[in-house]
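The data below hold one chain only, encoded as structure tokens and taken in the form predicted together with the partner chain.
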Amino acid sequence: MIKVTNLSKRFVTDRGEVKAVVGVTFDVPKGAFFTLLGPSGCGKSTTLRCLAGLEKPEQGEIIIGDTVMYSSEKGISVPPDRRDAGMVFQSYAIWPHMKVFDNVAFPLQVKSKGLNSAQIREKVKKTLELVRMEGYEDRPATQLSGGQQQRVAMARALLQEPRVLLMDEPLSNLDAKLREQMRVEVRDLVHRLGLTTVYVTHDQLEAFAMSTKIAVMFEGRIVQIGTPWEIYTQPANKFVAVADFVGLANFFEGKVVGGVGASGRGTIETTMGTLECTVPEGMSTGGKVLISARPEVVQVSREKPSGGGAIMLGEVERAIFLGEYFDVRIRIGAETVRARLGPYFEVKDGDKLYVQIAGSSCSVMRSESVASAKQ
């Protein structure tokens, strides 16, 4: 439904040139919920605004449906009002001089689709019902709470029956409770309507809970595209794994020492012991790798466990009780491993504990890809 190829956009400011988007390529199938996830300033909004036609990229191609919306090669640039893309803004952009009704009905009023005013009324009513704002038609826009403004903004975008729905951090101005509730509501609504959605957020949980596909962005580039599960369990490089918005991870350096077979599994020697893991494609014996293990897959026990994987004895450097769990740092030789222990483990600083990491719950990436992501 949406096809973006090699999109680039830079801004010239007083302080010099900012490369906001660099060679971004992705595909969004019909009905998908596609999320751009990344830290502040990585170019998510700019990418989305290029899709909407609010920014003009220097390079690349944007196809929505089967219409070329932008192409630097063919010299095509369709203005935003003719892209048929509904947009929900971070600030909601509710027009303060209009009532709720006029805010929502605006798309129909400016693009006459042959509807009379009774039909428009009916449509607005239906759409407001969808976002659970029925009966608010005559409310002045200045008298809405943040959550209500958000719903009105959604309704306005939905009324348009757009080909694609674009949302730029639509929930970030809501308080935590409401945000969690709206997350589910928004996802269910767009799924029910079968809308193709591109969603921008810097909130990992939001992205995981809502998306069918996530693209992780960093400094203007997409560093990984995958399902939420893939992004979490098989981070493509250290950046994706370590950045705050995709959880925490322990990293160990390692070397493939053998056994890369058809199954894709190999034996890897690390400072933490020897592990059996799935290695990246095309990796052969002798290749250097980086292994990441999430804190929650690190097994900890007081007695030496049986079974395979890497088993090491370490000393608790620091244990912080966080209610749901203890956040523990365990020193093993020169390395420090982070783990999560249940609240009843009663761990304290200085305890001697066994640490076990199973190869099946680690992800392995090439050392080179780490270096390249840092540039």
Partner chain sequence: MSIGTFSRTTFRGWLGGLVEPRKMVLILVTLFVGAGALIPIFFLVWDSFKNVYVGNLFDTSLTNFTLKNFREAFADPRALGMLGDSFLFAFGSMVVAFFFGGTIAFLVERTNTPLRNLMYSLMFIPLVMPGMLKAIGWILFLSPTIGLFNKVWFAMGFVDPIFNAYSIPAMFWVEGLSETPMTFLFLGAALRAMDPSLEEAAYTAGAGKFTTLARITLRMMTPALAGMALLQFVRGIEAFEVPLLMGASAGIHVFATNIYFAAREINPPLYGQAFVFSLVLVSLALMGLVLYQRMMGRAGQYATVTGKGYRPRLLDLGKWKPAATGFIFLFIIFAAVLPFLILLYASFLPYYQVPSAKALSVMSWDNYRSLLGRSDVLLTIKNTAILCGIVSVGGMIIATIVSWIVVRMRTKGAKLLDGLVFIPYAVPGIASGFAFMIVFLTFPNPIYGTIWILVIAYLVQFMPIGTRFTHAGVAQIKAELEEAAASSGASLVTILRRIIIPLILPSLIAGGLYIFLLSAKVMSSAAILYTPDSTVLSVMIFQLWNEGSIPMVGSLAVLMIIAFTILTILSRRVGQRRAMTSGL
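Switching forms now, from the form predicted together with the partner chain to the form predicted alone, please provide the structure.
Partners and other molecules have been left off, which leaves just the chain.
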């Protein structure tokens, strides 16, 4: 449905040239919810604006459906109003001097498409029903809550029944509870309508809860594309694994000491002990690796556990109670391991605890991939 190939965009500022988007390539199937996830300044919003036609790239190609919307090679650049894409901005772009009806109806009033006033009113009414804002047609925009403004912005984007929906951090201005409610509503709405959606956010929970596929961006490049499960459990490099917006991770350096066979599993010697893990394709004995283990897979006990994996005795450096769990840092020799313990596992600073990490719960990457996110 959407095909982006080798997209590049730069800006010239007082401080010189900024490469905002560098060789970005991805495909979005029809009906998919595709999210661009990354920190501020990584190029995700610029990529979205290029899709919408609000920014003109220097290089690449954008295809929506069967139509080439932009091609540097063919000299094609379709204007934004002809791309058949609905756009929802971070600021909502709601006009304060207009009522809800006029805000939603504005695209049709400007470009009527042969509709009379009664047809426009009926279309607006049905669209407001989709976003649960029926009956608010005559409400002044200044009397709307943040969540209601977000729904009005959604209704305006959906009014013309676009082929694709583009959303640029639409929930970032809402409080935490409302943001959680709205991400469920948005996900369910676009799924019900079968809308192909490209969504921009820096929030891991939003991306994981809403997306069918996620592209993690860093310094203008896509460093990994995968399902939410793949992004979290199988990070392609240290940047993806350790970045705050993709959760926390423990890292251990290791060396493959043997056992790599057809199954792809090998024996890895680490500072935390010996682990049996699936190693990167093509890795042989003697190769150096970096092992990632999320805090929730780290098993902690007061008595020495049985079974496989790396088992070490450590001392609690810090235990912070966060309601749903304890966030615990455990010192083991020169290493610090972070774990999440249930709220009923009473733990305090200075406790001696056994730490067990199973190789099957770890992700293994080549040591050189640590720097690959910047390459």
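Residue numbers count along the first chain shown, from 1. Keep in mind the model is a prediction, meaning the values are calculated, not measured. Just so we're on the same page, rigid core means the largest C-alpha set that superposes within 1.5 Å between forms.
- With the core held fixed between these two forms, residue 187 has its Cα displaced by under 2 Å.
- Once both forms are overlaid on the rigid core, the distance between the two CA positions of residue 202 between these two forms is under 2 angstroms.
- Residue displacement note: residue 294 has its CA displaced by under 2 Å between these two forms (rigid core superposed).
- Taking the rigid core as reference, the CA displacement of residue 99 between these two forms comes to 2.6 Å.
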